[in-house]
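Next up: just one chain, as structure tokens, the form predicted on its own.
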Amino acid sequence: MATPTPQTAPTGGLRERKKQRTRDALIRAALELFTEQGYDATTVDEIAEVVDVSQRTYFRYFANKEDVAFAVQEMVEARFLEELSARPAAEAPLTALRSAVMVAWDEIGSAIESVIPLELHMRSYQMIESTPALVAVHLRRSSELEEQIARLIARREGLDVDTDPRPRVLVAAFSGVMRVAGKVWGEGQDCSVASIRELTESYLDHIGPAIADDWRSHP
């Protein structure tokens, strides 16, 4: 009788979980100690001796402390990307990225919970905010963020985005209600999921009446 062959596949999947468990480990290491200490305040080193891993191994996850301190916020971008290139084509451009957002923050909570608490999600939130260096940052991911939705609905309408300007006029609009409504749940005490989804759905309801001629006749 042959001698069974074997199994490699669960070693890689054993070793692909563990490097996962790493790199979420280095994130809520990080993420405390920035906001327990501050940003600039806050070595390379005293992350890795958090997860107890040697500089080295950071620097396999991460090229610097920005790449950390954006990691979950890039997770959130991603799946919000992922759901919007998924929406029907019929859905008209501002539908499509209302019900992009919408799914997405449905299902983002418990991914975020699995790397980090969402108290903390909230308070690095607030940290990226206050920290210049870190707005900085911030604003050329979300103008870059920005032109890559852009491209993304000027494609799904059959448009180009350097032409006609109503892609990027429209992601204007959007991101920044996205971002008024990010600022006052990251001042809030509620870090819920259901609030920061009631809170994006309520901003995005008053695109239509902010933009109205009489704001008089448009409570």
The other form holds:
2 protein chains.
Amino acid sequence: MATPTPQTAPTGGLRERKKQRTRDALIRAALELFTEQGYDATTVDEIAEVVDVSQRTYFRYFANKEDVAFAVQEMVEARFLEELSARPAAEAPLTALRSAVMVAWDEIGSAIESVIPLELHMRSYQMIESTPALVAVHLRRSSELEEQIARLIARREGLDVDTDPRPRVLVAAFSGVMRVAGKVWGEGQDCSVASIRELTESYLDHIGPAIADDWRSHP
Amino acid sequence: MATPTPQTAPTGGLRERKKQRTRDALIRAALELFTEQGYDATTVDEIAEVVDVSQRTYFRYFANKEDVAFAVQEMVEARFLEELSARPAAEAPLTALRSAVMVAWDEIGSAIESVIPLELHMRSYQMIESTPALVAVHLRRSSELEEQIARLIARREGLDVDTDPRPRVLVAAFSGVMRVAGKVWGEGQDCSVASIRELTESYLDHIGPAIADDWRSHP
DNA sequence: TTGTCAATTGTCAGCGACTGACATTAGCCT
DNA sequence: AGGCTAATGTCAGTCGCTGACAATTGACAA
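The form predicted in complex with the DNA is what I need now, so please give it after the form predicted on its own.
First the chain shown before, then all remaining chains and molecules of the complex.
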């Protein structure tokens, strides 16, 4: 109580660095095992053994077996939110979302590399999309992110999310499209960053026309 | 091999009726326990005990603890798909989706009552929305439904889902909006069927305007 | 009715995810 | 060096879930 708020050493301590290393090692080991032998065929004990820690320690870093698969995604999402907050207020909502995604895709690469090889991350993404248990978690996480995005958009436009349905509706539509783009990408061959960037861009361009009623007159 | 395909009695057998009764009893018991004490606080053994069957038998009817919570939803979804297939080809895609939802909402009530009280189903829906593990499963199920809907829409319009992105994009946007409507309803007070019907209708009306760029000029 | 066949269920053993409790180790700070 | 506390290991136990095998029970023909 009387301590000057020591607060677990800001950054410099050996302890902190060691913890970070263990965490990164767990992520790397987990993703490697998941992508090689499959998620279900991998046990938490295996992951812990590779990193040479006890199973109990794994569960002190990650709440469950699934969470470790999304540790990198979490970084990406945080990056996207930052980018969205930084978009000029003059941009229309959908435009701001689109721009933020594009900028984020260009910048996250290096951030990811600091934890795991980018190629491993790409393979992990596809692994998630083809593992029912992880698809479910991924969707839930996405919907939580949507709520945050909706609130950001509402703030930009000076609206209240609980009164005006447009922020949530727009974000719901936007996210749905993003998800489909990611899914289609995962099913395709080209697993490069450029590929998903293009696909995303193309799909976002279709959102307007798809809502319009007369598909037959605009083929 | 030489048998004239007996195939587990079409409908009339005592065996079939008994199975159906057990299944319904499991659903009812599970939903009652889930809504009363919470999903996590309920064990599969408890559910089985109420129905007076072994835990093993429960798992012969449902693949896991989560599935039983969505047994009724499954009926509703099947009903919606039927309704959508029956919409006249002249209707525009988004219009057909909207109409199918509305008609489905008006008709499923009685079908649900044949298994569990409608009020229990409504409470279950809110229970699902407030249980992270179930939210995840719900979203995954929804996304699988989306794929089916997209293919239906594509067929209506004579398109190929793998070539033309519009069916999936539209359905993604549509489903996102539906989900938000359901979520907002779950958080509100009025848990009647009429209430969710109206909310859905209203939210679907906003999808067009929300995509448009100039929110500030149309408050 | 009775006996045979197949479907349903119960029992049991066991794995893997996860958690609380407590002992042990190891960075940190004076 | 020595005490403090955070991080880790160990252990026991619960719960979800599954395979294997035995017991029961409806279905159907002789």
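Positions refer to the first chain, counted from 1. Model, not experiment: these values are computed from the prediction.
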Given that two rigid parts of the chain turn against each other between these two forms, choose the hinge position from A172, D164, I108, S192. I108
